[in-house]
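Just the one chain here, the form predicted alone, laid out as C-alpha cells.
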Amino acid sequence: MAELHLIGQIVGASGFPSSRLFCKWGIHTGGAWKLLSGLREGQTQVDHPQLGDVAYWSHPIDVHFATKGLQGWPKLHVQVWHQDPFGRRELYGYGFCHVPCSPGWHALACVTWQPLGSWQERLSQLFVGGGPQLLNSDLIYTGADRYRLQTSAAGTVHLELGVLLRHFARYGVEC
C-alpha cells in the first residue's frame, strides 16, 4: 500500500477580530485511507497574546496513512474559536485546506469563514454574543451545500507540513 506521512504544526493565526483564541482541527479522508498512526482530530491551547494580533499556538501534526488509490486525498478542516475571560465560547470560523500532494516542506494559509445567519441572530449576536453555527461539520470540507450559506470572511490559519510519500510509484503515480 502507498503511504503519506504528515508532519507538521498549526503556527498560529491572525486576522481575527479579538485574542483567546484556540483552534480545534482534524483531518478528513476518503473510504481508502487508513490511519496508521497518529491523532485524526485535536484541539489547541488557547493563547492570549499580549502584543499585536497573532495567536501562536505551534501545534503538532504527525499523522500517517496507508492507502490503495488517490480518492478521497486528505483535507485539513480548522475551526477557531474565541474564549473570554469567563470560560465561554465562540466560534470565529471555519475553514479547510487540501494536504499537499507533492512531498517536501509547505507554509499553508487557511482561509476561514463564519456562518452570517438572519439579521435577528446578527442583532442577538451583537447583544448578547454566541452567533449561528453549523449543525452538521461536514460542510466545512464538503461543497454539497456550502454553497447556500452565506458567510462572511474571517481570519487565517497559518499551517507548515512536511510531507512523506511512500511506495506511490508502485501504484503509477509519479511524484
Second form
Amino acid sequence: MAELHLIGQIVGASGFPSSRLFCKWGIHTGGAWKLLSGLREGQTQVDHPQLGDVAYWSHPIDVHFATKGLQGWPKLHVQVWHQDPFGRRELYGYGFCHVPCSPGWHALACVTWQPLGSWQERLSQLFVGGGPQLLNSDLIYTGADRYRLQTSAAGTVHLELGVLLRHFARYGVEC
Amino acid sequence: MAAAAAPTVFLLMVNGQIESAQFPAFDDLYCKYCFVYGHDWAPTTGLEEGISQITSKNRDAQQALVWNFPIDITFKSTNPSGWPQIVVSVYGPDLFGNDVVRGYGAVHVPFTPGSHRRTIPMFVPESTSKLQKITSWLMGRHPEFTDPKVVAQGEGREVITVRSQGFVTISFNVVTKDMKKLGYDVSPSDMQNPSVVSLTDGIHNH
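Please supply the coordinates for the form predicted together with its partner chain, as a counterpart to the form predicted alone shown previously.
Everything in the complex follows now, all chains and molecules, and the chain you saw is the first one.
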C-alpha cells in the first residue's frame, strides 16, 4: 500500500473583518484511504494579534494515511470563526483545499466564503452578529447542491503543508 | 560499502541557527529552544535544548533582536510520523524586572534536504478576564504554559486564547540519509527546484 504523510501547519488567516479568530479544520478522504496515525480534525486556539491584522495559529498537522487507490485524494477543509471579547462565537468563513499531490513543502492560500441570508438576516447580522451557517458541513468540500447557496467572499487561510509520499513510484504513479 | 539488508532506519541531520526576532514592544530578550518529536524518533547526537544570550535592540531603525544561536542535532527514526518540531520560547523582563514569557512558537523541521528559512509567529496565552489581566500585570505573574512542548501539539488548543506579538526567524540546513532507500519521496520527481535536490540523487539510480 502506498502511504502519504502530511506534516505542516495551519499558519493563520487574513482578510477577515476582525482578527480575533480560530479555525476548526478537518481532513476528508475517500474510501480507499485509511488513517494510520495523527488527528484528522481539530480546532486551533483563539488568536488576538497585537501586530497587524493577521491571526496566527501555528497549528501543527501530522497525519499518516495509507491508500489503495488515487480516488478521494485528501481534502483539508476549514471553518474560520470569530470570538469576541464576550466569548460569543460567530462564523466568518468556510473553505477547503486539496492536499498537494507532489511531495515537498507547499505554501497554500485557501480562499473562504460565507453564506449570505436574506436582506432581513443581513440587517440583523449587522446589529447583533450571527448569520446563517451550513446545516451539513459536507457542503464545504463537495459540489453537490451548491447551486442552492448564495455566498459572499471572506478572507484567506494560510497553510504550510509538507507532503511525503512512500511507494507511489512502485505502483507506477508519477507525482 | 555494501549493505547486507535493506535499511529500516533513516537519519535526519539538522543544523542551523535561531537568527533573530522582531518584537516591536519588547527589548532585552533571550530565547530557549527544545525539540518535540514522536515515539518513533530518537536523537542520536547533538543538543536537544538550549538557552541563548540576552540581546537588545540596536539604535537603528530596523529594531531587530539578533541571537545567531546555533542548532545542531541528528535524529534517527523508522517512521516520519511525529516529525521533529523545534519549539522556541522567548523571555524578557517586564516593567518591574520579573522574567516573563514574551512568546512561544513552533515549526516542523523541514524535510527536503537543503537550506530553508522560516519566520514563525510567537504568541503568549492571554487571560480572558480583564481583572486577571490587571493583577497579572501588577504581580508580574503572566499566564504561561507549564510545559512549552504543549505548543507543538494540536490537541487541547481549543480552550486557550493567545496573543501573537512577534516573530522569530530560524534558518535550517537539512540532510537526510536512507529516506529514498525506504521508499520516501520528499521532492517532486521532475526536480523543478534545483535548490532542494536530494544529496543522494547523483548516486542512486531509480
